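Consider the single chain below, provided in structure tokens and representing the form predicted on its own.
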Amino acid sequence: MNVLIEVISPEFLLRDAFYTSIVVGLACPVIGVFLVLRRMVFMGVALPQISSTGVALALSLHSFGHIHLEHGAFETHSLAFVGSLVFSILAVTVLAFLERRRVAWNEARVGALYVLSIAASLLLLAKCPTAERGWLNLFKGEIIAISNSDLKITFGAFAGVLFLLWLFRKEIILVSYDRELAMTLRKQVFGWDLLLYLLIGLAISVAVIAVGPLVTFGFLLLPPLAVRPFAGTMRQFVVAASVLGGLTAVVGFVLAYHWDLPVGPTDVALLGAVCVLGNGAHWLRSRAFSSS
């Protein structure tokens, strides 16, 4: 309890990292609900890694002589965000076009894309040790160095994404849940798909810069997978996933601070435990009802 009081205190040294973790924990599961709804769980693994490949490219440009990072010119953080955003938007745009042509992204293709993204990142950073260290810290989810400006950018971006998802929730849910019915009703399926993917790409690029691909993936998919068996409606699904993500962000940060552990892996491990326990409880309950 003393650790929790210290962490939530306004004078807490790592308060920006703590608040950013909560923002990501609350918002990413809402985005993840749509990935689960569209049966794109494996793509939720690949997209954060593709985004981090954009970061790797941006950080390594100066080692190839294309960009020189000077004090007061391009800040490394801003350049990394641009790389993350560009790669995320390109990936989700290609995904939207391929889905329109009914090209299935099966597990094998997504797995290959994930592995190739990691290989490309490591090759890009091979000649730049400084950038490689920064990228590896990002990959591990080292979020303690987040500044107040990073918190404001993360909060603003997620607030905009969630507002648009809420504003167009009926259309996006319809094309995600029942594409055939949406086509019958003459909805602009491709347009709504593209909007959803662009919002997902923006959210992932911001989250990757803030907390890294590991934590982004964890909060995108594990809370929705944990609460899905217990959610009776779409509203319950979204709210329960978001609340679970936010609570896990708080508890994970407190435990990591108390035990001197990296915050990102602690959050993901905690989410994994909750997911296993939740789905295990649902399986036991189903078995009990089927045998009675």
The other form holds:
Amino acid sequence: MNVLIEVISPEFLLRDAFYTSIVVGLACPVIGVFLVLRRMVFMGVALPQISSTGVALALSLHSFGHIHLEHGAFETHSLAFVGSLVFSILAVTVLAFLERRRVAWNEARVGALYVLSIAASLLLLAKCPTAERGWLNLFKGEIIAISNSDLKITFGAFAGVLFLLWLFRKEIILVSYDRELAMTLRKQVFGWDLLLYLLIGLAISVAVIAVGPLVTFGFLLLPPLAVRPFAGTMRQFVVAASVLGGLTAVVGFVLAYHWDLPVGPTDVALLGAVCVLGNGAHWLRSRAFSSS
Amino acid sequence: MSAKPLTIPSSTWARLRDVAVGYEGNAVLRALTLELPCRSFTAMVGDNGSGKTTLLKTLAGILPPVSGRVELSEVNNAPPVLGYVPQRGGLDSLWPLSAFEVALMGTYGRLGPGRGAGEPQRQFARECLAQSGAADFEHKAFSVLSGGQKQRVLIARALATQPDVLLLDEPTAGIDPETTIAVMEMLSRLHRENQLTILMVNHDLPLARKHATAVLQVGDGKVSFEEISAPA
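Same protein, different condition: the form predicted on its own was shown, now please give the form predicted in complex with the partner chain.
Let us now look at the entire complex, which starts with that chain.
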């Protein structure tokens, strides 16, 4: 209890990391709901990885002196953000075009992008120890070094993404659930798909910079998977996934601080436990109903 | 939309001129030239794989024609509103949507981007559910409904578009005989009372002949149109 009081205190030294973790925990599951419902879970794995390759490229270019910056850490961070954003947006745009052309083996292409992006990251960083250290910290989900400017960028970007998702929820749900109906209603299916993908890409690139690919993927997919069996409507699904993500971010941070563990893996392990418990409870309830 | 609205006789809602339909450039049906009359209840019948659904989707603007032109008659100087009822198996049961939420989607065609469905649209969706006999289960999850119940909800959704033409893809496939009769009678009533133009894909010729006013026979790469003077 003392740890919890210490963590939520405004004077807490790591408060920016704590608040960022909560923002990511609340917002990522809302985006993840669409990845799960559109059966694009693999894209949820691949995009954070591709995004982190953009970070690796940006850090390497900086370390090798191809890009010169004036103010050290803050500028390096901005550069990493640009790398992450460019790679995410490029990847989702390519995938949107492939989907529009109904190219076969789209899943295989996402898989190929995933494995190639890991290889590219490792090769880029192999000769650059400084960049490799920064990238590995990001990869492991070491989120304690988050600054106040990171928090502001993360909060602003997610607020924008969630507002647009809410504003155009009718169109996005329609083209995602029944694109044939959307076409007969003369909706711009490709345009709405592209908007959704760009929002997903922006959210993922921001989250990857803030908390790394592991935590991003965990918060994108595990909360929706945990609450789906209990949700009767879209509103319930989105709200429950978001609340679970936010709560896990708080509890995970407190546990990691208390036991001196890395925050990212603690969050993901906690989400995994909730997911197993939730789906197990649903399975037991289904069996009880079917046998009675 | 591949189907372009043009000025064609008011007695016709769709005209095909030397059209080939198919997927990704591969034609399933070729050299189709036909006119579909307004206020008709046309049943499109034929064997599995004969191209019925492909032709329906081409008329609906979901698939572009491989070649030729599909012309749709304008209604009040605007493209006709098409109420489309897909095969219900194509809708993903993972989505947590109630029957009411599914029916409400029909109203989205008349709403601009970023405009949510208000009380008038919600009330209209409820009326459409009542008209198709689905009011009793509007709060249930769509994914847990029986085949016949889902079909009623999808017909309600199509009605919620306020359609000029109702297009249905195998609305009675996989449902029990009693529900099949109920669905067909509901469609006959909608056609009779609302003067609604209906084009329905069906593989059951005797059933189609009993309810429809015209039959579009699809088979062996050809299409033949036959008007039935008085349905039984």
